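Below sits a lone chain in structure tokens, taken as the form predicted alone.
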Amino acid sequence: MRRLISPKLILALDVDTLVKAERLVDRLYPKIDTFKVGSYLFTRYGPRVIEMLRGKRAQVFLDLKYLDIPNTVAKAVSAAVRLKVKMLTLHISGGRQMLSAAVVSAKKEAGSGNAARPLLIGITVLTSQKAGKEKVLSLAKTGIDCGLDGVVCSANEAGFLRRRIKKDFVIVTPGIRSSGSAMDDQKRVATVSQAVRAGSNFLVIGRPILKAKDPLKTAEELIGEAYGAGDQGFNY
């Protein structure tokens, strides 16, 4: 099965302030054009973060990992669609009713003409946790069966999922590291080339770029690594 989308880097805006986030976007866009907004930045600044990114024509990966009763998640997803994000996350462990409600809500809100439907990406197991491949596979199958567009998983499971799930779906892989860099608080990490060769579509990178002396140069090197790995074919 071929990958649906060429490998693409997403920068995790895991910084303390909106000012720092904006400076990074100014420095890296359009070399990187999609930025992940997580719970800290969104809790502190709310939709202002997304408005800043969209004002600079950047794409938004809203990573709030929704997990609640179906009605609450459906309303949250509807609100996220109105914010015109490109992608959003929700926990597959929330169950089929929650996932189905989210899918219906996203389609309905997008159908109103206010915004395009974002990619709905299901969290399998966090890369800060250890997990068996069969557990990740079970969660991924549930999410995709319920209508999600893809899943978040480590590169360790990406190729396995590509082989075992006979449908087209998107894989988002966090925990991406430069060769030789520290694992920090992640348990299941990979380099860019490892993730691409395993079948990942979107590679979420934070600290290797955020902590770099020259973030733009580091981003360019990692992007080059992604394209080079993609040209070599896939392992799955």
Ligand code: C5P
Second form
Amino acid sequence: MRRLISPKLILALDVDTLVKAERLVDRLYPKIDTFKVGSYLFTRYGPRVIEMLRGKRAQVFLDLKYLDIPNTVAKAVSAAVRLKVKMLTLHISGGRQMLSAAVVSAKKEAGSGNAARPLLIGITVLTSQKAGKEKVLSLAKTGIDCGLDGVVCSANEAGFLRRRIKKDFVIVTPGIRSSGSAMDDQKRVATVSQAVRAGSNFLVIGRPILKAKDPLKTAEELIGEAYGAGDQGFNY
Ligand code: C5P
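Can you now output the form predicted in complex with the ligand? The one shown was the form predicted alone.
Okay, now the whole complex, with that chain kicking things off.
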């Protein structure tokens, strides 16, 4: 089986100041061109983080993991579209009504303005939590069924989802670690090659790059590993 888009590394900008975030982007862009902004940095600095990234032509993965009543999530999604993010996350466990409201809102906002519709990515089960594959599959099916573009899952479930869901959808996998390195608080981890071979499109990497002595060198090695893994074919 061939994948439609080549795998891409996304850096989780899990640092505590805007200055540190900007330094990292200056160091890593364009080797890495998409950066994940999570709740900590966004709560601290708000849209300034996104403006900083867009000012450097980098793309933004807004990972605020929306989970609320449908009307509130729909409004948050439309505000995110106006910020021109490339992708954003919401919890599939929020239910069908919430997911459908988000999809409608993203389409409407993108249709009325000059922003492209971001990829809507559903969280199945956090990679820091233990979960059975069937649970992840059932959440992923619900998300895709409601019109989401893809899901976040660990690399351990990615191949299983590819085999069981026959539609085209995006898989985002955090919890990437080199073999033998620290797992930190992650429970379901995999290496870059395992994730790519399992069918992941976007690999979210934080601490392995953030804590590296030379983040650029580490990023280059991981990108090399991702391309090499694609050449070996896919195991789903
Ligand atoms: O440092 P590490 O590589 O573990 O970072 C993983 C990133 O992916 C963190 O920013 C975390 O919030 C995020 N994430 C995750 N599990 C999910 C969704 C997002 O670890 N299911």
